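Below, in structure tokens: the form predicted alone, a single chain.
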Amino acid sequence: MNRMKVDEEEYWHSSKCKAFTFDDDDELSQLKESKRAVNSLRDIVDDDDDLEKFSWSGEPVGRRNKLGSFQSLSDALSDTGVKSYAPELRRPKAEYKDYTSDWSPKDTVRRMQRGKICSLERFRSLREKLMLLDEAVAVHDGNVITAILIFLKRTLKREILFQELEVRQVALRHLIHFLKETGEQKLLLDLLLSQYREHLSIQDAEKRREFLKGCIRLPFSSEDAVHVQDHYTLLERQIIIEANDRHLEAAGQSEIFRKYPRKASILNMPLVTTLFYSCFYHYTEAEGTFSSPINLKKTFKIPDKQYVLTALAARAKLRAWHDVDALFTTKNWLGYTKKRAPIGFHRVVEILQRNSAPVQVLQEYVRLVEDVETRLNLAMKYKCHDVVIDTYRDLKDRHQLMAYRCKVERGSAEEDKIDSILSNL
């Protein structure tokens, strides 16, 4: 009973951990062991900022991906492998410099670089953003131009960032290239459609074939890249014909330019506009010029239906019949001709009146309406009685010619035909 009650107290009062004596010189020795090891380990991880530095996962800390663009500070930040496996352990000091230090556009880049961990999120304003985009474009980076223009495009309103690469070329092309490579393609199209618009703020003309030219080498689809190049052709044939029709005029060796002096330059016109001043002023000019009509027609591929109604309006303002009439004509195989209008001679009749043809010239091609109401309709309203009265001939219509004649004037030639007529049906 009384060696149970020792056993119980010596239970009590022992301890298998030993106190720790500074007269223990086993123990001092082994704290100060452990505490320069600490301090080992701070002056490896404070060394020179050129060593490359790795998570606690093992992967390298802002490397670069393969479109170029760097880790992010929220990306590292929240590395599963550092909240796995070292929940406890504090960043070393080098790496939380990458963060806090206050870089410039210049330092962050030679940083980005070398693969640092760089937080683009510091350089909100737009002339410091456009620093660093100038930075990279300086040091002829690709990969660092397509991070910072990721970040710019995240935080930039689309107008400004795209307002911004019109006089940055080379970010442009790199921006471009990334949304190819990334498929978006809206973006892409408004994107190409803004710098091709810059066009129309270029007062210039050599300036603005220069812009034009540059824009052929962009991607657009294949039907948009037709249509700059046909912009950029018929700028440079434009300033061609300016240049010749400007010394002509000066020096007054055309008839043509002293009887209708020119009211406008033609530099910047519409297709259109241009067809038309060729028409006007070098109409029977020979194919191989520039300045020809049918030389345009060709180069453009301008539809017959367009071409008819330029030429026609051009040649009846300068009151030429014969254009006009040899515009119509046309020769079968046998030698044979035939008046025809792919615009239909009812629209050809209105032209020629808004341009105050003779009678004589309107009721020609009033005749070569096909449609009987229509032919009634235009006669009777351009006057062209001798139309209207072969008409009714034509349908034996008694009644309407009797009505017809008191239309006429008393005595006319108009009036005896009609006498004429009805005495014959």
Second form
Amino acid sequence: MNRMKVDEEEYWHSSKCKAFTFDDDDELSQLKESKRAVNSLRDIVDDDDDLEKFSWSGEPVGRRNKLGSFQSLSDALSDTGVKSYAPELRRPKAEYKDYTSDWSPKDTVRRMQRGKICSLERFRSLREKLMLLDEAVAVHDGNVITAILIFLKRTLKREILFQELEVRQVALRHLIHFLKETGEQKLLLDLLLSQYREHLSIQDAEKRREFLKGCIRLPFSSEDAVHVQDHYTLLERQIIIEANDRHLEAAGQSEIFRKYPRKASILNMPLVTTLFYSCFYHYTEAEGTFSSPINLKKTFKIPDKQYVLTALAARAKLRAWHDVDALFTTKNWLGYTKKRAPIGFHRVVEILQRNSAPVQVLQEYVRLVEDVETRLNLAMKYKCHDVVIDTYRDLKDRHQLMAYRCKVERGSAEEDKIDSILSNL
Amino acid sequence: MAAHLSSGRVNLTALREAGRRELREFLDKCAGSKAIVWDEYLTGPFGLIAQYSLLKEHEVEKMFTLKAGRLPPADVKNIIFFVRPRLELMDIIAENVLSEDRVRSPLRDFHILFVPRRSLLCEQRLKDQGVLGSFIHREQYSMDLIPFDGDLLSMESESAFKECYLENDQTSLYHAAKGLMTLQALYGTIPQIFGKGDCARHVANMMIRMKREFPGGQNSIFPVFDTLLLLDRNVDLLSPLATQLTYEGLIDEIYGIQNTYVKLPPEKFAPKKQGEGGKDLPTEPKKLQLNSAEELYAEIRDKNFNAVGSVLSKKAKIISAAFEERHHAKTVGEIKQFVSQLPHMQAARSSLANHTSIAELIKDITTSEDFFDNLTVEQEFMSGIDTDKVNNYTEDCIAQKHPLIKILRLVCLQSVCNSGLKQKVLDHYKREILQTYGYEHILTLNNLEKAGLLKLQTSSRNNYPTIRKTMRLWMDDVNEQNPNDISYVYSGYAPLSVRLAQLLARPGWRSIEEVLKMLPGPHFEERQQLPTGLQKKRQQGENRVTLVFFLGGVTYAEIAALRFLSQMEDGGTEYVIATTKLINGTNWIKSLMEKLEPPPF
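Any chance you could show the form predicted in complex with the partner chain after that form predicted alone?
So here's everything in the complex, that chain up top.
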């Protein structure tokens, strides 16, 4: 269809309309009659395209008059705008469907660009709706894109719309902006998350990282934005660490990798798992390297508790008792050392025990458990005789000491110790 | 075979029979020998309506599960697909049918049975694939409410809660309304409808509209149900989150009951033979059906687990005494009588053996330190202790990387018991969860927020204590052995949903107007007119029958609580329970989680 025809058609519509005045009361019945006439005419002339366009009817004309010749963008923006056309209320769509002009998506977009009003509701199928959107994006007209997005938002299932927007980034940005401006927070969050969700379907780590980088720019709430940013940073780190360590492992020169070959790649692991990995393989590294635990702790603001727990588990697994010791040793300004555990020493004991630490190591920490009852329970459970005996001694509990004497081995050092305490108490 | 369905106050065999009849009619339409190709999800629910023997009587000779590629060979005249209306399944069917033609096997007729509804979209897909014409019969089988037990119906619609509350898709409510219409066609119009919640309101509206539009006019069946109570799951988000402590509830929490079947670790069920042949321990899980057809199970299922042991030991004594009888049998007549009782005794003994083994399995878990700690925290929350700060135990569980679902259950429970969490607390939990389990769980957290399970405390006011006190949701002196209140099912917490049902029966909801307003959604009452001839004249002492429909799922503990109310001597009301799905906290939270690819290790 060329522009000539378009104008011609408008001429027809407008002129016919003025020439014909309906009696108000009878408008409906007359329209019905005219429709019958047109329909029967069509049967004779066969389905001719031109005929349809020029077909005489009050219908489309009536709609134009109602709307005025120009629909402003603000009209188009309001959700109800298009719905409140009078003829639609009066009778089912099917009745006037035959007469509406048959603009293609391309023509429709052109017309909208020129400020002419077009009914978008004729576009029923998903394919047509997407063609409209793609057309609008192709002509770079923000107003038209937004108007069409509003139409799609109203007529498409949310999931489908979001899914289609994933491959139409320009349109996506327009919709995000629109939702932000109109304050539709819930829908906006859904849209943003559905974008973010997409990363799960990207297998390649590098591409996934790129994608997440794009997500950072999405207008998430400040709390969510932190998480998305962290997710990106973490994957970025993991990619660096992975490449480095794979190389190290393959070279076979690093002792730790030879002794404990990696079970899987670190890519896409949670942060705490990554921290564990780094405490396991990169514990002694300087803070400056990306793979050092301290660096991870600082970058992601990992709480002390979480850090100590993870480092403890990793070092205990390697049976690096010296590191474990260092983890809880603090020096004050006078140079005295003191043992301190932000997680409580009973937890330390549990973790060490799970990693089958020897009794000598274990009892050192059992001794540090503050609560007497817990300390006794743990000491007995893990057979740290010394701690039990010392605790009873401090409690001056003769009775319990005598009872415990039966539990230690005959003639052992522990028995001697109990005897010597008992004789002094 | 289905005797347990008729044991209750309402004979549900009629419903099952109606379902079977519909199935038989369809099968007979496809004359000749048949093979059924099953959408695997449907086999469980179908098994509750018809066994293989029924299908066999109607010339079903083979059964396959629906799989891509070529159909297995079968010398039958008809191939019938039993499927849910899902597009991805249509593609598989099309593939089956197309590869079939290529083989040029003897002519076979194809049919398709959609459960629960035909869908235009699916048929269009078959058409697009060019196979629609291959199907002679395309019908629907509306399996809306499936009888699970004498007093229990379920739609087994897995995602009903998610669809209603996250996706705004209310199709399952339509099916619920349709199921209720079928029920009314069989058991008479239910004169009174009560409801609480938005979904409840929708279902009631649909029922009233369907009744108006039903061309058949008046139903002339004497009404069996006096009252229908529709309850939204989101009115009571708390109950499914708490650990159920009834026998059946714990079996479901630990092993998961599916369509009345449970799979258990086989070790405890090894046949004990002399000679101690410990070599061939069974490796297949032991599969058991659990319903009230089993006398012993019916007796213990709803008891608090702490009361189960004593019943089992009492039963053991009775059975061994009965077996001892044989030594006293002297005359031929006595021996004959003993022998005639043997089958029953044998069954009782094997039932006892099974449940003793299950109870042992459960006891191993309930006596573990972690189970105890977890329960302690739950009970603290429910009784209103320390709900407004970060919980140590929850934090420890995160640090030790306990299963994420367990963490989410705890955090959501805390949120519900505090009418939302303070910003600081919520942020703390969120950060710990995301750092430990992966940032992608931000999607799951968002779903939980949308469902209202996890939220920010908006007003400074916490409504939960008021609700708890008014409705007596927390009982300190709970009697687990001989309960006198429904709170025994959670050892202290009385499920809110069931309390609502209880208060409705006596003294009526008017007494709790204020609290009802604090709970989400409208509460309402509707009446359906009955012709004078059908109006009930209640006999002295005759109990009322109430159907409680849980929209969005119900737990076994809640069911136990309703059964307890039915059995109360001066209760005056008996309950039949219907639901969209039988749930527990774990599978419920799981249904709301974002489907993520499984981690590599």
